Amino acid sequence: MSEVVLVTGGGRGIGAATSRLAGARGYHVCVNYRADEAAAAAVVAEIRADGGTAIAVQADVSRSAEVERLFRTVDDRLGPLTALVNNAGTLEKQSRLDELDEDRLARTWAANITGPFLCAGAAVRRMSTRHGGSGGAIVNVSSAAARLGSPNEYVDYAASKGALDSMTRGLALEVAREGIRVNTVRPGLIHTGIHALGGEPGRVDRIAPDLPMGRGGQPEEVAEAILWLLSPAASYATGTFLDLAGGR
């Protein structure tokens, strides 16, 4: 029976990135896409071409409602979920705290926070052997701004991963005995679109001269950390954090 792997945010970046290493390696992937439907499809197509199945399934994770039917979908269509990689975020325009208001937070919060949550309970009713599951594997990825905090960039950014990694400690806790390991990654500056979010696309080639490494990460780079965590490689890692920072 192959591995399921549903990847939130599946479409672009290191989601997409993880989507098409899952693949390759024999992976049934769920791309799944808030509101880019071209871009899922086009890694569904990737997939599709190198030998691989794959789904592209559209759904707000931020919604239970939407978050049951994205995962039944996975169920009808690709078997039983062993794997979920937690990836689908945001950021917003780079600003001071004193300079944020509840609308930016509660749509931070609901992207980085409320999504995650959502999609672990989901993936827990089915995995764990408490329910009847077969046991898996959850990856989430966090940041390096955890730990950095992201003074007069994105402060609300950096404290949403940080409650992600409150999450990954807790509930790897949780469900150890129930078959399930439960990691997290923490990218540090890799090349990818957010950062055109933040209003800065050229924001890692602007800082990567001052990392100890001399330059930013690839989505691909993260996609292999995340591959490792989920694999029979890493089967006592949980509870951890991974962080692919160049040093930083």
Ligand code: NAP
The other form holds:
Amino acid sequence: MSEVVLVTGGGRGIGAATSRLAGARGYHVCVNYRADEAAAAAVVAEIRADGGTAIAVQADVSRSAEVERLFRTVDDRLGPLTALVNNAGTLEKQSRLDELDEDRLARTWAANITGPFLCAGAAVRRMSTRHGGSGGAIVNVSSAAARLGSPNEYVDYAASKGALDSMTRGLALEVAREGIRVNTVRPGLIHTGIHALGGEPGRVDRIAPDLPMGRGGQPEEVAEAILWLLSPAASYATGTFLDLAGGR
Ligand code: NAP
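Rather than the form predicted alone that you just supplied, could I have the structure of the form predicted together with the named molecule?
Time for the whole complex; same chain goes first.
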């Protein structure tokens, strides 16, 4: 039976690289997206062109009804879920904490905390032996920001990733005897479109000279780690964190 992976926010950036690599490794891939249908469709087309199996499904992961529809679509079209990559995430304009308002905080928590919680819950209800499932693996895409704090840029984003790190530990321990491993990758500065949301598309190039390795990372370098954590090769890893930040 095929491995089935759901990659949230799988149409762009780290999610797209993860979806493509999963497809190449033989996973049947659900590429979730919120708004960019064309990007998700392009990733699906690439996977299929290489002989793989993939579908694109629109859903805002911060809304429970949409998450339920997303997971039911995976059940119906790809079969039993064996892997979840909680990759979807967002940030907003670079600001100090004393400039953040209630609405922005609510949006950040919704996308970066509520979304991964809802998706992890739906995945556990399918994969846990306690629920009659056959086990599986979850990888959360956190950020080096969780330990750096992102001062003067987005402390709200950093804090949301801190919450995700806590969830990794707590959920990993809850389901450790139910056949599910839960781990996290914490990328540093990776070349994707997310930095434009903060108002600085060239942020990685600006900071790169100051990074220990002198360069930003590529989405594919994060995808490799995600696929390893999902794989049986990582069978004794749970509740752990893999930093992909070039030494930062
Ligand atoms: P990106 O290129 O902006 O892609 C973000 C993806 O998340 C998009 O596919 C987007 O969907 C999706 N998304 C956002 N909110 C969503 C929601 N509510 N429901 C469903 N999908 C949603 O960003 P990225 O850099 O690849 O980021 C991926 C993950 O890596 C994020 O969790 C981010 O925090 C984390 N990360 C990135 C970096 C970095 O330097 N790039 C560093 C550390 C951590 P649409 O395409 O439909 O808009």
